[in-house]
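In the block that follows, a single chain appears as structure tokens, in the form predicted alone.
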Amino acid sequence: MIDKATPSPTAIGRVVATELKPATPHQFHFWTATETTVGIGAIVKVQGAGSTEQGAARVVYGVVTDGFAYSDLATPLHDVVGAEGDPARAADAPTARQEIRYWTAAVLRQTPEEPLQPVPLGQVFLADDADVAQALRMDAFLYSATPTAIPIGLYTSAGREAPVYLDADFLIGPEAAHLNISGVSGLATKTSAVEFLLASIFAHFPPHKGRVAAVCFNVKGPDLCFLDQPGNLSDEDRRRYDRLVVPAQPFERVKLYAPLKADGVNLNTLRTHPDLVGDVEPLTWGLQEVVDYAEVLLNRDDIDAKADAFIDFLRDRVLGRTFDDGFGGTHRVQSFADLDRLFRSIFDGLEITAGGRSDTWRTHHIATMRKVRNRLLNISTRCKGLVTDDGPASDLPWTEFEDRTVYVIDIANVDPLGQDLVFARVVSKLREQLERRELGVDAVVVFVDELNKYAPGDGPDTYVKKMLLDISERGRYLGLVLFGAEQFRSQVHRRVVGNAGTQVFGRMDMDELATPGYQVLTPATKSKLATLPIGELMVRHPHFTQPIFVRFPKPPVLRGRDGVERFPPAADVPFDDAVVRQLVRLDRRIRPNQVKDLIADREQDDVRRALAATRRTRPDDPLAYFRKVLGSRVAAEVPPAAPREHRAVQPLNPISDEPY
């Protein structure tokens, strides 16, 4: 009996070869019927005549970038004439024109790969779902021994439906890293494209390449504060996440940080529903925390040399220490309210002591001093509840990140001083926490939206600034990788986003397209591009010698403004029921009326340390432990922090403005 043999595919086309234009190893032009499923972006297969040396014919893996429509006219006048200028009469010519279409392809692959030639002149087919992971280069990473692929979107142009992978090598690491995502605002689909690819990864990241986290800051309302919430998915979405064999549920673990208001007990989000509001961790920090940061806080102009030695001096000789200030006052400053305390001390130490004759101690003149104090008091009032004057810091859980776990910070409402506080300690902790290996994963995805913001073109060279930089150069190395979006392209720092390995491309504005970093896409892909619906993205990738539409699904969490809709941001209540509710999270066996009477007529500081206390600790009985704390002050209840060397957080190498 004869096997029935696999019916093989339908040409659409032929590769057609002009003196004019001639096929060349990267590019190539063929013809179609006038019907046809082709179209920009389209992915095709020629298939050359005859064999090679190996014994195969050359096949040749393109994508379509241009297309024409010719007909047999030498100029426009010879229509005219023939209509006798009428257009309602051309279509009753008794000779119907012969029209064709005429499409140019860039090279995406060939095999073999060597002598490189020109495209053979041969039939041209549209790429099946082997083809595409051919052309794509996606077979040495999709069918090795240890797969690295991450799926990203459908490819769906021609008619066809075939999945395209990501490498994770090239996109967290090592061998190349780091993704860029530009587009108009509010069409370009770019945080929701963030968000997929997470949870892409999330189900896709390879056991051998160890264990994976997410820190994502919200720069913008509640753009991520309900990515643990359920969204609304079409069937279509739901078939889209089958092919592409990733979860269509919300992430399963997501903790969020958020800093509290002025008044230090409610909190600064617009996740403050009752339903939600109990998830959300307060982010505080005390002067431990962010005294090595004296360069994000403070105005450069009006820090000298001479105040950098003072902050050094307080950094490394009285915080955390037995201090004796010279004048018989012994002090260990710990918080904002205890370096007041000292610089009170040695002020009127001088005034009194010396009767206002001199103007120094320990060698550093008493106006940097005074500088000192007013730059560094004022952190603790502009950022009031990032910030706090006294009491125990809340922070994320260094050492102890879990596996695909998302840390959303939101910082959406914070002072913009606050806001590069929070970038600068949380970016250079992670990457101190994986330099040691300690941090719990060993990769972090940090997601920054705004960079147009963060990390301009042109501009001072600003903290934030150098810390997105030298993520972008050296954080691949240790794990630490950087997806960060955009509006405009070419207004970020060339080197922010010419180190993403991964670049994908939203729609697009026309002016942004005339500027020269798209001088490489045709114009057919531009005019793509500034028309591209709502789900559909561009993608340059290390693997894709050209660059591919895909199609996503629609992210499977709630939508920023849905979930304020549907979870109402609750007002700020009252300082005893804010109170309540926040040890109610510790222990829901709590009745609010205990907690009522027991701060009823005590100072509200001495209720914010308290509280700030029991939320570090989380003891098994956190009333009991919070009547304790409460009836005496918290400072003794914190343990001294012991001497340490002081390490400047600096870059792992000198920024220098060379751009490679």
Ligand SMILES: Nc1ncnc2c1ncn2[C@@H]1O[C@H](COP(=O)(O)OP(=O)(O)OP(=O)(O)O)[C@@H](O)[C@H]1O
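If you superpose the two forms and keep the largest set of C-alpha atoms that fall within 1.5 Å, you have the rigid core. This structure is a prediction, so every number in the text was calculated from the model and none was measured. Numbering follows the first chain given and starts at 1. Compared with the form predicted in complex with the named molecule:
- The two forms, fitted on the rigid core, differ between these two forms by less than 2 Å at the CA of D403.
- When two forms of a protein are overlaid on their rigid core, residues whose CA moves 2 Å or more are considered shifted, and F205 is not one of them between these two forms.
- I366 shows a C-alpha shift of 2 Å or greater between these two forms [criterion: core-superposed Cα displacement of 2 Å].
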The other form holds:
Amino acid sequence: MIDKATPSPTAIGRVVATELKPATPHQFHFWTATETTVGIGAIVKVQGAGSTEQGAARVVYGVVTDGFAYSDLATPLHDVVGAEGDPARAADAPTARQEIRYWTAAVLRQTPEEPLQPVPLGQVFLADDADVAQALRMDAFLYSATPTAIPIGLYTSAGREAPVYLDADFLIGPEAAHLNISGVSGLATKTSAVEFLLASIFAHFPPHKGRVAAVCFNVKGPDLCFLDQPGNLSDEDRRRYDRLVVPAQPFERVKLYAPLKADGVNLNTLRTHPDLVGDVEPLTWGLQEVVDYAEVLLNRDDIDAKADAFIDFLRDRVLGRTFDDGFGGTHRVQSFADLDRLFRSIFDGLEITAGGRSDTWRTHHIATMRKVRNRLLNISTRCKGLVTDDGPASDLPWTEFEDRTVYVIDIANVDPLGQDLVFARVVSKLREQLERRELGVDAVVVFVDELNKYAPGDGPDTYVKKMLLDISERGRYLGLVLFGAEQFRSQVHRRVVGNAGTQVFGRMDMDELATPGYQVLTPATKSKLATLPIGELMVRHPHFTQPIFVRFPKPPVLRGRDGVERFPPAADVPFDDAVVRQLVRLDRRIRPNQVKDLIADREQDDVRRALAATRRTRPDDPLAYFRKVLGSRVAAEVPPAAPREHRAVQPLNPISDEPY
Amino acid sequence: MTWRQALIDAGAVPVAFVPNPAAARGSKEDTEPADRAAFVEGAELEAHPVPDRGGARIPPAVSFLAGFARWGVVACDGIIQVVDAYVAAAVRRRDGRGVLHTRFERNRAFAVAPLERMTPGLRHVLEASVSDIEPIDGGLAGQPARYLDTVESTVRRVRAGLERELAEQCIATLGAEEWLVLDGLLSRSPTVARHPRALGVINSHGTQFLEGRGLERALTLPAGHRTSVFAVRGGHTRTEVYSWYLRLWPWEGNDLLYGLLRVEARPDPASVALASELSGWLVAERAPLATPATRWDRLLYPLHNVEEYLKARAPRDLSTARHRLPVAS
Ligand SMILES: Nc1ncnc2c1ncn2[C@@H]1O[C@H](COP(=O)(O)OP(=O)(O)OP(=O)(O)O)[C@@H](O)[C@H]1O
Ligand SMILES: [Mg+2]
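Which structure goes with the form predicted in complex with the named molecule, now that we have seen the form predicted alone?
Below: every chain and molecule of the assembly, starting with the one above.
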């Protein structure tokens, strides 16, 4: 891992201190030759000069934060005078003025640490691998009996190349946790960096810390759809993988979940190429799942205690039970359609039975009820395919998460409200299961791209935002770890970014760097950040007392954009073909015609319901089970109890015009 | 422990006297009596324009030599003033990129004291703690001002010796195309004075070689002009050299000596033939300016650079002159 190279014998600089610019315990200045490999971000080592001098035993590590060049020119006017006002002549001067390359470095570490003293005015050396480990305090977790080092990249300044590690105890918990990465689109390599780091975590997560998995929300196009497919890596990148001891291979275990499209059978993802669509799991939730997280739908715009109470009422007293509406009707609410029927009876009941004189029902005001109804039924229309009208759920394996597995949830094409719902439910479930120690793994990394959308710095306190705040504040004890990415850190809620123990920065926007969050950085570091090449990152980590620049290899997976080129998404298939495809996934022996005959003149809703039940039950003989649920042809032809038009649930009013 | 401290511990009185740098500069070296000049280029002294910077031919390799001295009275044994002195000289050579690199360097740190006039105890301490002691006439001890003048000339002599030795060393190894430019008199060393590629550049004009109309022509020389070449004798050895004045910057609006150099070259007709070309080269050395040196108008930057180099390497100030009001330099 770390090469114990022989220490570089030649000094490349010398610490100098003046009354105006003294060396302090946290900062020092040194000069180098005019031609030098030292640059912003270089890590250097200072050793007390002569062995007889005081402070000779003190070793100080620092990182270069600023650089200056000047000559003995007293004022620019003198250059003008010397060149007789002609800039072309200025270069003719036979003698080059005495110049200096003068650097400022921030102290990373001093040994001994006590007493803390100013940096000795000693010689400056470039840091080698072992020095980098010392400087970044990585020795403690790298060389310990139970190492917790996770490679993040290579320190490559000053012509050196030394691995840089994060401490798993501070990345995944329990000491600290979470990671935030920000930077401009396309150049900051945010998504790529997280992909690489996940590969690194899977390769290096220490055995004594147990099992680890990742849940990634795919919120942008095909970004995370091909994590199991190999990408193109240069030899240079392969060498970096070797150096960091991370296998240059795509993720071995990836489970991709995607909701269905509105037709209820085709998958709503860009991974629909015939070769790959087979292992995409549908993600569909029913009324129960939605009502459990109904706050998500309400709190998006407003907080309403009355609505909360009514939702609780629905959840506790109505759902899945036999329920008397008080106007003579009995309901058993299991689907959105059932729910709509219940609401209609109540509203009709209030209208007819009470003659419009009463506007409350069981202490709930009619306005509150209308609002809740609209929100609930609205989601079933807007997120048709994720939320099935009456279908039971196809869900993540909440008790059987597997070690070193990536669970990708593709919600890129889902309505924002639906994204929030998925988000809230998945994260809450993860939390719940981790609390009970029933998830199947000990830690989960949740990767949320475009974090600014979900936890914005301004705007209302939505359920999702509160939930993200909660993970960032308490997740580390549970092993629930948030990896967030966004273009502009300043647009994300302060406590969400602030609680991230590890902060990563790719190429940054100058305007963003001018915001108050970056005041601690020197102008030189800022300008380095503003021009950072692709593949380089600046990392802050609890063990590093200063930000460190590293270079990481391209992730070992197929980039989303390349994925859709190599595996173009298939066009939506007709209803019957889609049903066949789903059943064949459950049992390869099933022949398409068997299925097509079976569903030939059936209602699509019935077919969907039967399919969902088969998916959920996973019977030994899926076709037989499917046939049984679908029922006999005769039964299917019996007209349904409710009028047909009521099956397609529509909100009473468009949600935006609603007066409540 | 410094020998100064040893002396004080042994009972000497600590003192701090450093000569006023301006006064020291005035009396530097060019005040030695000299013969009148003999014209070797034409019958009378005339002004000749020199090629401007564009037309100047600058030798590819040039070594620059300058010296440095610093002294101060640091302790008194009764009225006997004990002096701590440091002199140094260096040759720095300019490479193809215009950067100067040190080729030769010498220094000498010594004490100046009339040992025979000191009290035996302190004399013993001094002799035991400093190996290099330059004697001085004890008879002057009773006239402190004259004593200090003598110290000044002693130090100057030591420095001149060091510079001469270094110049000779440099000449002996000078490359085929290489020139040596030294700060001060070329005539100090006959060997150096005879060398075809050695120049002395003098910027303090304590000694006058001209009179009458010639003097007037020299002191009112326009910028970018030189005088005719004349022959002078100078230095201890009374070595003959050829010399001319050269004006780097316009004196009008400043003073007569502003931007005025005197150049010394070997006594040879070739020097006369080359005088304009060499002057053009020296004019080209105006840039970069030798600021912030006060005499940047007639100090070539590379020589200033050598001086700065020596200053930077000199030991800390010989005495702590903090008890006195600072002297503007
Ligand atoms: N280590 C690397 N070395 C070289 N190129 C890389 C590296 N990592 C990523 N890239 C390339 O950089 C480009 C941008 O990467 P990525 O999509 O991760 O950026 P992003 O910051 O997530 O952008 P966006 O904000 O648009 O989502 C991609 O084309 C990727 O292939
Ligand atoms: Mg991205």
